[in-house]
Amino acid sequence: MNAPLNPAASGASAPREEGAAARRLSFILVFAPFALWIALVILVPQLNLFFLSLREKVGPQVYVLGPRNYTELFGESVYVLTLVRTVVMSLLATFATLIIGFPIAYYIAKIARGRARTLLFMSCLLPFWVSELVRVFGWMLILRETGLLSRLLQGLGLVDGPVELLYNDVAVMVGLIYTSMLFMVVPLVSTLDSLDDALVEAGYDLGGNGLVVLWEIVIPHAKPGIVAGAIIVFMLNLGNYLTPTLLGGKNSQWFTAQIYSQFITRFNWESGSAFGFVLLVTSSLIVWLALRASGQTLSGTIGKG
């Protein structure tokens, strides 16, 4: 015979039920924005970019699925050492960025007190409060012959005449770390500020010196955040446009210029989607090697950073 069904316990699961339903649904509704906005911004523009450059051109308005936008960029040396060139720097980049960065971030973290960690934060986030363009252009403006820097050095006697520090490999580093700079400081700042002071005060009582505290104590601990700043300011310099551009002139040979010149000058929008495809995957390789390399996640880089 079958058990008799006991009415206090069926009544008390429903208001269970109903309450995991009701949660259930918020969590519906609060995530479908956030999921719409994701697949609307990122996954179907770049989707399209995929499919795009796969298209290839056999007519007027005429095309077929193919290989050849890849082929012929991989097949061309000038494409394949500009993408090379451009991944070289920008990790050049952001490893400078990380060495001029982490000084800065760990003073205002651990040693800025009050006011001046108020105003070293506000110097580091004051140049963001203009435009990329503007920020850019007054670099041109320091840099150029007549610029502020020549005449410095033409006043101090070092230099006979005007002098050009525009257009060169040094100027675009210039801009990337400068343009970058706040990308690798703040995750770095909320990193160091968890650092217990006590740990450190440990090991000076322990006998290390400055060296080994950064190294052992301080690195590890931060690790997250230099980790979370890097993918950032890697990802920015391998995409930037207008900084290689305007500082580095018509030979700065960056990937983003020729991704430009594909889209805007020769108006090959297949082309220039494979070449868009092409540093998407690189940067994201990139990026996943550097996660495997340093024994961190993507979910744990985010959260701790």
Second form
Amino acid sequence: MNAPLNPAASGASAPREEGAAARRLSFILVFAPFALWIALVILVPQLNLFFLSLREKVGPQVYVLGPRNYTELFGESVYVLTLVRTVVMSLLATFATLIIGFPIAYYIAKIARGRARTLLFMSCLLPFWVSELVRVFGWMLILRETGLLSRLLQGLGLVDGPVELLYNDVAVMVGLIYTSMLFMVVPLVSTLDSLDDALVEAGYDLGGNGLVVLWEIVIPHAKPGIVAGAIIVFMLNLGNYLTPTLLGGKNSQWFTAQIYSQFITRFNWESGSAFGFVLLVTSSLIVWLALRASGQTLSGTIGKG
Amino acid sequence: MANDLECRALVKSYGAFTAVSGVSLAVPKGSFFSILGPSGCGKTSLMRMIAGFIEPTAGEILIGGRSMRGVPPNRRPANMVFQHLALFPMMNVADNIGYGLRRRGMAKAEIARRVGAVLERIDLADSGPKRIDQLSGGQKQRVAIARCMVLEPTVLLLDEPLGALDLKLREHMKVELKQLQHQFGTTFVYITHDQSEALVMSDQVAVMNAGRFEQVGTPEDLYYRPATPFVAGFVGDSHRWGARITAQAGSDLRVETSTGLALRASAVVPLAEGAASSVFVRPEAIEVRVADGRPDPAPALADVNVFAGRLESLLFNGANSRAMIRLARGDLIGAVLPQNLLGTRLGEGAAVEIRFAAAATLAFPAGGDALGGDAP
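Let's compare: the form predicted alone is above, so bring in the form predicted together with its partner chain.
Below is the entire complex, every chain and molecule, led by the chain shown above.
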């Protein structure tokens, strides 16, 4: 009785196993580029940096394991102040980007229709067709002593002589906001797009004014987009090197510039690695705190956006 | 009694297109008023003008006797139940209902008391802390109404709020809405394309077509005494013929249909001999008899139309069952199947006789009718 059943059973399971093997293979093939990218570009260099940062130089070519690179960083007030300043400026720039980006996103998502909508969205994207370097030089042409804005102010008789508008915190802020605006507008547009117009109308109909509707209905709805945009923009600001250096000049005191000088100028890779790691931990910590404070999760914000 | 809502010669045009052209209406206090019309007839524009979301091109709206010109939606004593309800998903049930009260700067304790009272009234006393997505379709409906009623508006506007519900719940909500309206005693203005919603719930119904009111009246008026061919075709079922008047004496007409039938009919508006006409007769006005050769117990009167035909098919639908009867001239007429014929062996193809009174055969001037043929 069993004899005819067995071959049938094994005959059915053999192709199933084959199918499973094929699926596993195709999964590995599809997953491989992503895994390689994560491993080779992110994981391995980070681990390498982490080990480098824990090496203390005791003599030429002689190293021991220890936390001296970190204690040196936190012992030197200039470094700590630079880190704090970078974080505060990045947060401010992120907030300013949100304040400027929100009405833009609202207009694109809710008010503009058809071609105007596409055109506006494109014009947010347009600056990214040229390299960041060119964009920053563009701002330098506008802000420098003999630049457009300075001439305009002189022409209008508002100032007596040429004014230097470059190499200050405001110039850095302007550059940062300009560079990261798109990354705030895109997630905001996508969340505001999903807001039912009837909710806004109901908000008015039941007695709310514009401010109330914005605060009680539009912003709570857009929260995932706001958090997603803010995280991306904050990370971009914190890790930006070119914009603060070129627009802020020697006074910019951006933490990435410190990392650069450790690696390149002082050729102190161990210390530079420690600086890099401190920046990574700081930004992760702030993002975590922001997510906790806003009651969002990473998968609910960036994941959706 | 005073009118809670009045519209005077209201016009709304978008460029060359006129969505609402010269609508006037008056809704007495505490009544249930429906605006019934096919999609695109302008009823949504009319409602949005009353709510204040769009400005009328011309005309005036009065709510509670006060002109609403230049009054923004958040200051009008009218609240709206939206088509998809538009409950705020970012707030719980109690906060949704309390939203309007908070806008009035009411004290927290007073808001909580009123929200609790209205929740009790809609049988959702314990649902205050629930999220919106934890409610069923019918409960959401009640919360949406409660959210407006707690503000004690002069007029409650309802924009097809039953459209998204399934059939069974819709039937139930019709009754419940009517009860809620009785309970609160507020004036309801209800727009819909579903005639049964309008007929069941309303005190007064306005039938709207192409930006105008065709007829305003009680559901009985619209059904039995339609004023225009559009209303006759749109409200309820009817059989419609295109016809020509062959003789006329007062409102008594003799007409010949395009299929060649000679009918006796009554004119709804004066019609002259020779005029083109649309003639309507309702399925329940048609009496079906088995033509068994025996003499008719009630001999044909001068004002009854009698035709012989064959039963082509029986469409069983409970109390709404239909007999489709093919006349000699080729017309296919639906009649309400009498209960005594339902049980009999009356087979398809059986010879039958139909009769319908001239008074139930309504003639209108041709043209302007909604859909032609059998209504929706």
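Take the two forms, superpose them, and find the largest set of C-alpha atoms that agree within 1.5 Å; that set is the rigid core. Residue numbers count along the first chain shown, from 1. Being a predicted model, the structure only gives us computed values, none of them experimental.
Taking the rigid core as the reference frame, tell me whether Phe31 has a CA displacement of 2 angstroms or more between these two forms.
After core superposition, the C-alpha of Phe31 moves 2 Å or more between these two forms.
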